[in-house]
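Here we start with a single chain on its own, the form predicted alone, put down as structure tokens.
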Amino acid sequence: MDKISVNRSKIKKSEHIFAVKVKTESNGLGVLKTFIVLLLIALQAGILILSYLYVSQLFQWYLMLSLILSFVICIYVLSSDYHGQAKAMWVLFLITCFGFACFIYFLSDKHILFARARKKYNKILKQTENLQEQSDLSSVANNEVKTNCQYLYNAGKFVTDLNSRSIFFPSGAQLFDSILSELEKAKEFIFIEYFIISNGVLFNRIFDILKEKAQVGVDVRIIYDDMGSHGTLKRKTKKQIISAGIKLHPFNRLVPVFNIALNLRDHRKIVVVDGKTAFTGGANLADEYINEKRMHGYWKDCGIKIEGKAVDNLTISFLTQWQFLNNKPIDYKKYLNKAESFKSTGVTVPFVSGPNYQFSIAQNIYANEIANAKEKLYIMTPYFIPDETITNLIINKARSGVDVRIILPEVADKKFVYVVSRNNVEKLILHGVKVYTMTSSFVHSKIILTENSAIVGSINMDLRSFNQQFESAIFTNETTTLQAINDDFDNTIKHSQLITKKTLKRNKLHFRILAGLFNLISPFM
């Protein structure tokens, strides 16, 4: 029994023995682990606030930099040639979104981005600009024609013909039948150059009569805008169309990168045959220019031929394009001095505008003919956002007596374009412009009628075509086509409605901030 107890006792003491031991080695490790955490934690909160003060140090000074840059840069952009419009829109950004704004801008500056290819260009209107000589304007008798027809002269070179005749047609779908009737005739070259180019009927009817005229020899070639034809003119019918012997070409091809020089479009709408004819106007070559399709209800467009020696200046025109696109040398004299002389009532000058030329030509020769109206001033334009010049302009012919009448459509083709046009014509209402729009209908004719000269081309009433866009018209006092232009005018405006105060959208506070949010970026629209 001693033995027995002794040896639990024994048992007793080395447990209790035991149990101590245990219990003082995991408070040992207790301590050692939570210093080691708690090290830790220190350690990451060190590293943390000392990362958030180097940051802190690092955006003070891109705070400092930004600011600094965005200053100089909002400096340079008020000392700029941009327009009012387009320098406000920057400075907001630039002040709003420094840092972010300074990159977007040094990407969308186009006096950076497009410097080279302006260079390029500059090379090849130095090589075309003797090419003709301006004609004696002594007989030319109203001055505000003569001050027109030098203006164009000076900024590009075109010149005025006293012996060249034009027809104006007031629907794509007598343009077209037109230009179908002249191709059929040519026997040297034709030269075409689009915005759009789509498949469909028309374009059908035209291919077949290219194809034919490649195959006897005549050379046939063709400028597409890569944007606006894109999903429009099938990479199969580009094979087709090569495949044929017709030389085409695609401008500003569309590439997935930021840069300005993306928004940079050939705008322009020129046929030329055998240099005798040639054709411009609001039309494109697609089916909803003739109504062959309906896309936004009726599609009123317009156009004008000319014949004479003044087809030279879209010649010209063209073929430095096509260099521009080919960089090959052209022999220009191998394509002018092509037409024969017509008894004419009055100066036609073809002329192009684009951001190759160092001056706004086609917002220039706007305000020209806006300024030099007395009586009458009448304006059918798609689209209705111009900058302040012009906009002040109207409106001080409008306070002056001339009678001031402006047609937009009624449908919209671009829903954000249609309100800002609408707000900016609305606000013209108040100061006697009558306001007009064609009902059921897209109105995409570009046309300015004075009582003394009228403007028929490709130019929108907008900052695109002004600024950024290359684009075609046709200036001219020719009696025939300036009654056949106020026909058109007088006879859209029976099937247009007069938009009056009480009909007025700016009435409704959404549409005047909807509007407003839109003119943020109207100068891109």
The other form holds:
Amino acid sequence: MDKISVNRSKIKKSEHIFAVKVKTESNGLGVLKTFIVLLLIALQAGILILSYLYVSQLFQWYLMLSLILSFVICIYVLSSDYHGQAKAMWVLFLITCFGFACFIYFLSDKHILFARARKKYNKILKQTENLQEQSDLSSVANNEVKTNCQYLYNAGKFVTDLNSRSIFFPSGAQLFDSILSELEKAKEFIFIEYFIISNGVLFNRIFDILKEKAQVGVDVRIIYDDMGSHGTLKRKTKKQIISAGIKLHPFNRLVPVFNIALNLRDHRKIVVVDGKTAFTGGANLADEYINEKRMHGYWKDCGIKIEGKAVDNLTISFLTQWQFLNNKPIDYKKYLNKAESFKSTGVTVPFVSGPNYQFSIAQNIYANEIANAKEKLYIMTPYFIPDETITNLIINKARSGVDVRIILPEVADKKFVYVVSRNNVEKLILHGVKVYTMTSSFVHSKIILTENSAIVGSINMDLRSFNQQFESAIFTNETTTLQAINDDFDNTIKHSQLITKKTLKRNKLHFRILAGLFNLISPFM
Amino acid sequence: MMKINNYKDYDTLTLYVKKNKLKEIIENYQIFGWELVKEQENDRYEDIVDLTFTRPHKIANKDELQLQQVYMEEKLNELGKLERHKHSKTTSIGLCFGTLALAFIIIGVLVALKTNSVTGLVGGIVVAIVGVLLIVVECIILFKLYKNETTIYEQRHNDLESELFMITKTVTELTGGEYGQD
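What would you give as the form predicted in complex with the partner chain, now that the form predicted alone is on the page?
Complete assembly follows, chain above in first position.
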């Protein structure tokens, strides 16, 4: 301490302060500190060297093990029923990020985590397959239509009805106005199944009616997808729904229970009222779908209403899902044969699709529909990420002189999906496909229209809808409905821009690079 | 207020509008059948007003009206952006060159004043003159740029105004009202 004070006094006296060295500690303490620091450094170095030697040895084992396991899993992936691009992507992903990729694959593969659920579904589907009989299709003049009806029956026991009628709605607003007026008429049961249910004006309008109906003894049941409605349907609202006497069930909870793969989502949009009327389409139960909330410009959506015996297909599909979620047997017959017959100009086949069926019904019926087009093939979809089969079919149709038109949104909801969709669709322009983007709008309608028939529903033209999601749609060749859909295409094209070879985004290098990168993960989209 | 809470029969729309655009925005939305039911100062921003409109839920040509409204909102937003960036290039280039020229002048004057040598004095004056010249050149460039930007602005402004007029015309045809050009 003395030394310090001496030195300090020196500083005070000194003229050249900066030249004076000030000692603040005793030498003994400094030596001890230095020794401790050196010891710690040596210890750290020792740990590093040892761990390097140990880990490098372990790393060799890890490499060996991951190589063997990658090889085994890659063989498993290659022999799976994924399509070519998905297989290639999974193999690449498994080889480059083995541990993480394995975990993701484990979570997403429907054969691993979905196996138990599939068994359960099969059991339920077996119970329901004889509930309805297929109609006599001999009166169906068009062979292509007849083939599709037959396919839907063979693939999922979706019967064709010749005495049902349908009404097409070119917007979510019109669709939900019709749903509201039908809900008000309900006397026995209301079944609602949606991917997204969101708090808002539309929900309030529907909930007000459902509350009233539940109070007078109408059986009201709602299924919502837990991921789709995550953050949009508040917990408080769920409690209100249940306390109003409405039966509510989430599909595939986000809490990782591992009884069903997490990426398998219920994308269906179904409303069934008394087994007499049913609705499906592209629109979810949220304000943006009726343009009462602005999200991505104008929201172009659509829907379809059916009346008649064909409703039973959707009633059974809803109840199948309900039985799967509740594990309680259902007396299906109690809810069937409620509708009257109508004079119809064509067939109506409501159907659903999903990983619970042996084949991808959605993809196959789309492929059939495209293959059957001889004069025109109009497609409206928010996303365009099909596999090679569908892409080649569309190209062949365009090259064969079929008038192929595809309408996509101009405004993107998910930027990376939009880049891939746009890239895929622009490749078709070179083969004569006319591609339009609806100005300042997000097109969310999912429609395929040919000169003979149409499919309207929730099925996007992408791999998720084909392979991973539970979807709902209606196949019809009713003249008035086909005309209404055709008018919707004409009207939408009026508000759209035709993409020409000069306006291709692919002309820009940065777009091609981005598209190439995003394309790698497109099987996930 | 009754209409705002009556979500069964009425649609509601809330807008946050700059005070200087208030009249124009209200008029534009009224063409679409929206009725102003509430107007109040924004809690956070002094120059913003919160507007609440209502419209009967069931109206004719609703889909087309909604689509045209999106087009109108897009044009109005573009118009606002255009006005905000009316002379953005002139301003930014002017600021950059101006600062540079000013720096030259100050450095030149300081060098000339502080130096004891003739070389330093001459050097300082030269640097200051370069600064002055920069200002002259900048003025000429900025004048041309300003004129150019004004032309582009006026052209786009007129285009947007006529596009808005076309939207108004389409909408009034849909609602069965009357339209006119100012």
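Keep in mind that this is a model prediction, so the values were computed, not measured. Positions refer to the first chain, counted from 1. Rigid core here is just the name for the largest C-alpha set that superposes within 1.5 Å across the two forms.
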Exercise for review: Determine, after fitting the two forms on their core, whether Q44 shows a C-alpha shift of 2 Å or more between the two forms.
Suggested key: yes
